[in-house]
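A single chain, nothing else alongside it, follows as structure tokens in the form predicted alone.
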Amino acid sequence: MQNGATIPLEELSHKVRSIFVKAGFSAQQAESLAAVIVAGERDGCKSHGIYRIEGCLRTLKAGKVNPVAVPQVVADDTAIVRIDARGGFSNAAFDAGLPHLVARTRALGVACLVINDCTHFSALWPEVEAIAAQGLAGLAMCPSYATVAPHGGTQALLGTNPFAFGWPRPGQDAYVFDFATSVVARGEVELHRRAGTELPEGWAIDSEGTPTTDPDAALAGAMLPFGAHKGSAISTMIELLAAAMIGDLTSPEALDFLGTTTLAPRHGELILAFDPERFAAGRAGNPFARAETIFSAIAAQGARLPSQRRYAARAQTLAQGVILTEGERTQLDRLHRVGLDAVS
């Protein structure tokens, strides 16, 4: 059974809640956090998986986040709804900001959340896949802590950074792209480092400045952007217009405030939204038949549309379960058991 064993989607949904709620977080945090870390592992995600609850935990053993945390949220009638995370984690701020974005989307054509004062560790693409489900199209970005350095450059100084986009698709899985402004996320090289594996060539350097390809070196070096010039140029930007812009902190401001890359950073989020036919009004053709018009170009080619393998692990977990390995069946047991006492 591929080295493991399976488990039912909502046993593991109930263990992760129970993990969180036994830790110290509110009902309403452990339920969000609960369902983006199932989510990544439904999906076969492992970088966002499980493999995260025991960061989650270390930042709350630190002290550095706000595990009963109740969302602000302010909408009026501007574009602009603002949520105060509270100092908790993004995943419950945004479903509280949720129903307000898209109401205000709908009454404008489109809309912005700004999130602020979050800590985060989890995927975009659940974010923009709930917005996409109510037939708005999204976008979500936001910056991380200072790990990768600039093209050209030979020190720390942007996140990860990711960026994500969804398109609804009636009828079909949404069109969905999530990728970090890295090369890689850096739960990658993570995952790399426990399993003893080298990196390809490409992904990091060390202190030095100089390509590496161990792990530990990696971990303590920095990552490098996708694409060279373009995938840093994209960095920058996210830090302007999801950091800088809603006034939260930079990579850099929130590896400061941390002091630790062990930690989840904390930070802000912008996530915006658009209703294609409202802005399509008035022009001929539809814009979702128009999209499927290029999806299917894409198909014909025999190219791959993004979140196609992630649709296809969701359907076999839906049917099977989550196939966990006995190590990872272990750990979570000892976090469900031990809690807190399991973490540094």
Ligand code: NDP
Second form
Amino acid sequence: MQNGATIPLEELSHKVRSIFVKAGFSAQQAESLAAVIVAGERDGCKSHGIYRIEGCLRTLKAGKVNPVAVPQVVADDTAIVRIDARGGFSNAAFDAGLPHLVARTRALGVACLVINDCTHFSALWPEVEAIAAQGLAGLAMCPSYATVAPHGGTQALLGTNPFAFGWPRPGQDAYVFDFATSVVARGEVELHRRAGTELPEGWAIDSEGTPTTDPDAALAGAMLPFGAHKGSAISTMIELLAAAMIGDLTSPEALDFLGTTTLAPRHGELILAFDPERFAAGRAGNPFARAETIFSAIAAQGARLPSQRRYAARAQTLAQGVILTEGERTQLDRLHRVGLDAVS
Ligand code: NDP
Ligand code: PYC
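Switching conditions: you have the form predicted alone, so give me the form predicted in complex with the ligand.
After this comes the whole thing, all chains and molecules, with the earlier chain placed first.
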């Protein structure tokens, strides 16, 4: 095997779960954390895969996450389901809230999940994919901490603020996109730093506001929004909807609260779900069939759908296991053996 060795998915899940349990996370928190991290490795999404374990442990060691938080669900007969994550990671909170979100969306046609007071580091596609698996369309967004300069600015202010959408496709994988509203996720910059490689041009500026391809200078300076003023505005919208509107921390507030970008930030998250059949009721055409017309027309031009690469990576992993480098396997073993003492 070139550059690595395969490990069965179940073995990796077990190992990641037990790293978290040994470090002091409850079974509920460890299960949800391991699921999202292993899903990242399974689908070839390295920026939110096993390399994030260290960050989770560092955040725990610094006392900035509640490892035994039991998310509290507040669901009534309105369209807003609230989850108080109690300072735990967002993942257990989402898992606890999903059945309520689905039930309210089926009852009302549209509903949302507000997660408050969570610690957040993960990709959002597992969440919109889980909503799409219920036959619903989903939108998820959250702030982060101030690491991105607004278009035309020179200093970090916005977060990398991810934005994800899922649309169910009966009988096949959902249409899903999920991206940072910065040019790339900050995790990609960190992976370049670790590999000792230069960043592509256009990703970042240094602390003086000058364009840079040096990952260290970029991490000390600011990343840039994708699509210039357009990404900057979408990122600002996320600060408004998924922070100010839900009574939780904006990206600059999250950075002030935490005081560092080396730990996972505390803030909230907003997730919306829509029942396409309820919206289309009484109008001509089946929304799922009409969606397929669009997807086919995209493919007919030779373009690919978002998540197509990810689903292909997943199929390969399910057949062969996860490929990890020797360095990754050594680090996993070390985290398993040494626990919190392995991180500073
Ligand atoms: P990418 O730019 O790698 O990819 C974004 C999306 O675009 C994916 O759905 C991807 O599908 C799709 N895509 C990529 N290339 C193409 C193409 N040529 N044609 C069609 N679709 C394409 O993502 P980012 O680096 O911006 O973000 C990575 C992850 O980081 C996200 O999962 C995000 O949630 C996470 N993140 C989390 C944050 C947090 O605070 N929790 C903050 C910022 C980011 P595919 O996967 O199939 O390539
Ligand atoms: O990759 O940009 C990122 C990120 C920030 C917080 C979690 N992920």
